[in-house]
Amino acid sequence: MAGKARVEVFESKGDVAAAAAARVAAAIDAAQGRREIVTLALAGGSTPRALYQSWAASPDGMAWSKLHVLFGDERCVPPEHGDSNYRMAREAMLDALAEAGHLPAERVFRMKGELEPRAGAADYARELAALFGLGAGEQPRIDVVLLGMGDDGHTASLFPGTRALDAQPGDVVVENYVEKLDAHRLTLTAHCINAAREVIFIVTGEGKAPALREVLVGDRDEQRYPSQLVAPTDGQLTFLVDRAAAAELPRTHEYITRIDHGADA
């Protein structure tokens, strides 16, 4: 991976998500003149929590008009659920974001995590087929997918050991029984991931240090780093992440692009 990722670090958690907000907003802007239909794929989780508040609070920095809004992964819960990502995502920016005319409801595609999993993962595979025009085994390519990474290494709801990781290249959306959590969640596949344009990584603290050196430089195991699976056959990768996050990486890489506030990971 390090070879074909960039990675920037930052010195903060809130440098890290205004970088992720400048990113985005550029390549969405860049999307809008080339696409009638530009799609984000958000991540769940606390880690991107800033960057969607930042969205709802300085909506003109992005350009909304063809955007259609994805969701990564999802708990299998109810929509307003405390562990749902469509809330966290809904009570962070989309409300706010709708309210203000910028995001209409219909032009976000949540998953429906209180369905049966296996019918919530076909019934969001629908959805993005009839949004893409797909046909059989065909991969949507979407514009920027964003993604989070747990202290296991786990990204979206691909986590270690998971049947989602031998998910099959026609495969889109699948369900996944995670047993250290007794849950399932719902997740795009790592090949509907490396069919997108653009995919950015926000890792910050100090405990994900240890799985972002196996991931970026240990060697390949994606059954237990399974971050390491994301490779865009055809995109941009890009890790931001801040100088905790960093702090095991070797000080001189060629794959540290970017340092910034004196970051010296």
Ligand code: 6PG
Given for the second form:
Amino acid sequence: MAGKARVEVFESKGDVAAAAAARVAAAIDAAQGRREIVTLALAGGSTPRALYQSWAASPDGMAWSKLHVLFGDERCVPPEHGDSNYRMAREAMLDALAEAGHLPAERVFRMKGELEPRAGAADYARELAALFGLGAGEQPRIDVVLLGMGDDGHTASLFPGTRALDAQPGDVVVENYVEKLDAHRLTLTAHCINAAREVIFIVTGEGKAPALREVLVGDRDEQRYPSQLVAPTDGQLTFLVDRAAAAELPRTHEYITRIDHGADA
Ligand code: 6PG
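Pass me the form predicted in complex with the ligand as well; I've looked at the form predicted on its own already.
Then the entire complex follows, led off by the chain already shown.
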């Protein structure tokens, strides 16, 4: 992992959000010139909210015209439910971007958490197959996959010790039962994420420091730290983290490619 991942450490959560916005915009801009369908898979949880709000507040920094927005995972709840990742993204940016004409609803592909989980996974796999023109067993090559990381080292809804970690190479989207949450989830598989052109983790807060250390420099234990499964086959992997989340990373390790001391440096 460490040999492949770029790790950039920033002073604050705000600096991480700004760096993520710039990095995604650059990747989408580059893709824009090469393909008619440009794709960005959103992370759920709370960390990306500020990033999404910044896109709604300043849409001109991103090339929206060919962008198709996907989701990396979803809770198995209706779209209006308080736990829905789609609802978070809709309230943070999707409604505003649609209203402003940048991102019409037909270019937003939500996972249908309201369906029975297996049906929801199959439905999303069909959506992606149609969007990317996939043959049987093929993985979509998403331009940018945004990921968060839990304090247990999970990412998307790839939780420690859950069956989604054992998805088959041809599985694109699976349903996953997470015992500790007593909840079902829908998630892109690690195989799908690793087919992406660029994967960007955004990880902030001291609560993530122990898991981030294990994921980046700990022993390989993908069942215990599923974020270790993320290793793009032919793509860039970057961790954008704040100092609090990086607090337990050994500074001497060569993988830290940048330490940004923020504006007041
Ligand atoms: C989800 C996410 C999940 C999230 C991490 C971090 O549906 O919850 O996709 O993988 O990124 O749990 O969540 P926070 O950003 O809230 O810490």
